[in-house]
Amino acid sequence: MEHFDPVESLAAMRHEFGEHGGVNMSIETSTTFTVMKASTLPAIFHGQQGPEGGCYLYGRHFNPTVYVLGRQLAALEGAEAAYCTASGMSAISAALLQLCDHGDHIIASKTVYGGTFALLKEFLPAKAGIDVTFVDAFDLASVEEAFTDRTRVVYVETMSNPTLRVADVPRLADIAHARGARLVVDNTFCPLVVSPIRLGADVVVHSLTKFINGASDVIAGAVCGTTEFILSLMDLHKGALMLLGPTMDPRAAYEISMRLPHLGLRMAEHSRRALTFATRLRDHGLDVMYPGLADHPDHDLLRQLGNDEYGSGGVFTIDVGSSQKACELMEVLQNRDRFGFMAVSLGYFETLMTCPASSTSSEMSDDELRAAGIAPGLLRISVGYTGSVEQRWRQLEDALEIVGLGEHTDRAVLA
């Protein structure tokens, strides 16, 4: 496969002028659009003319600002096309509903974000008659054994939330394609770090709320894939995005677009700091999971699949043994040392900390949590980049000492 740099791809696509010649794109806030000739309307409503030809129908169908952001994200992912939605969950829901009909079957990783797990385990079977089998997606034999003659989708996260296992996208794609199924990958944790479509995935979904936006102030999602698939999502008769209506506001699209040019810098720094802290915590004797560490079970796989310039992602976990100890550590880190915030989500410029078993994965039962490898004392840390590395490390080390975790490190060595 030829070398692909997502930042270079985005830069080439962004070299366009705004409506009035500005260096930034224009914000089109109109909900409806004029046509110059009445005879044009039937062609637009029948899909014979669309945004690629400069003809817009209605803001829920295509909006020029949102459409441009979609093109930018497609360039970033190496996809033919993309379109943006009001949230990450709407992107996931629309993609799966577009790919599956009543009676169809999905094979899904048993370790996914809690909202996705609830969608797959409860909502889709009850409301849409779509069956779902959860498997250990890192055991490829288990994936193969789960196929039925109605399997239409294999669904995984590039980096599982919150256990940080890395999906073998090329081999999963081969397995899915050999049986006529599509591989759908949630790449929320790994923008720029991994490019799943370049590795064989059919559809990539994102919660843009996280790393891509980067400021925890906009809820948004995206679906990336072939032009044919994206247009099917916007079809006036059977398009999941068009008819279910999770429309992105053009102002949100503009905000996110303005943050894409420095996504590469942000991801590289998130990753650099995550690796620094994970390495030092491991040296402290803590149970750390981070794909950038050489002893991570998927370290070599990520090096093989990833784009080198952007590291191994901005999230690591620590298993501190109990939910009580995890809460104690988070409270000290936030309220005494100002290391970060106890808050769900990730990809913020400040560090965010949560205990997934009681928060982002709380939709799962105790048995399901155990099967997914989510321990009660697992602490997920999304590393920010404010303050200096040494300042943040001193805060983290201080908190560890207070709650009695790990070995004390001589701070003079780190000064």
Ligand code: PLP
Given for the second form:
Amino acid sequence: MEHFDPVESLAAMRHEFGEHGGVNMSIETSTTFTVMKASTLPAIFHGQQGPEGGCYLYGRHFNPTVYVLGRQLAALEGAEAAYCTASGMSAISAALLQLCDHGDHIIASKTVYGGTFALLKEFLPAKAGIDVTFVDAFDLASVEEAFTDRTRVVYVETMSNPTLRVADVPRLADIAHARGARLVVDNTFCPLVVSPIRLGADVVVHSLTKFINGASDVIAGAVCGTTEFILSLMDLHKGALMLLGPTMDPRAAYEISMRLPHLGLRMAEHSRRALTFATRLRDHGLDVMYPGLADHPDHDLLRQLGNDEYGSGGVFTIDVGSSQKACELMEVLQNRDRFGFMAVSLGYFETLMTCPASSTSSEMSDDELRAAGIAPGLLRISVGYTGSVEQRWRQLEDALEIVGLGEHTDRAVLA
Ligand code: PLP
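With the form predicted alone in hand, show me what the form predicted in complex with this ligand looks like.
The next block holds the full complex; its first chain is the one shown before.
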């Protein structure tokens, strides 16, 4: 496979200067745009002219600042084009509604983010007549068996939330394409770590709210794909993004764009720390899941599919046996040791901890949680990079001792 480095791809893009030659791009706040000739407006409405030729119409359609961020994300994902949305959920729902009509069918992984699960299980079938079959996406035979004549999309997360299984994107793409379907991949958990479009995926969706923005201060999303697909989403008469209108604010686009240059450094550090803690916790005898550990079921697959420089991602899980124990541990880690925050979301510079069964995956029933491998005591930890590694490790060890999960718990229970 041809070498691809997402950071090199971003750096190779034309630099976007500000209006007065500033080294940063300007924020274009106008919601409507003028033209010099009256005939230009109908040409834009008919799709004959557009942002690639510098012609803008209206902010919900294309905004210059949001358009630049889209081009930057397309470069990062190795896609032809991308466009940004007001949230990850709006990117996912618009992409799926664009690809599926009433009566069509989606095959989806049964381990996906709880909001996506609810969209697929309840919302799309009830509101849009789109059928969804949930499968074990890590068992390719069960994906193949689920196809119907109306299957238009296979939907997976590159690294599943919260179980951290890795999708075999090239083989899933082959299976989908052989049946005339598209592979849509949510790459929120591992930007830069894996580049699904380079591996055969047709569409990549992102919650930019997470690692890509990295500061837990903006809700945002993106859809990446072919130019044809992105233009279809923005079609003035038939485009799901254009007509449903989950538009990104240009100020948010500017903020996120300013954080892309250090995404590579951040991802490498999130991954380095996650690997350090996961390895040491495993040495303590804890039940840790992290794709960077050699005994993870998808360790070899990730090494084969992943880009070398950015590690195995910034999230690991520990199953501490019960939700009560998970809550106890999180409380000590936050309130006593200042290790991180009990909060949903991930990809922040501080560590974030949640118990998915009772929070981010609470849309699922007990049976669905069990089928997805989400145990009640599963703790999801998105590793931040503030403080030193050894300082954070001491806090983690200390908290484990206090809640009776430490290596030396029988000898010393700390006050
Ligand atoms: N995809 C994944 C994997 C997520 O974890 C989330 C949110 O947690 C989303 C999508 C939704 O993103 P947003 O909250 O930006 O709408």
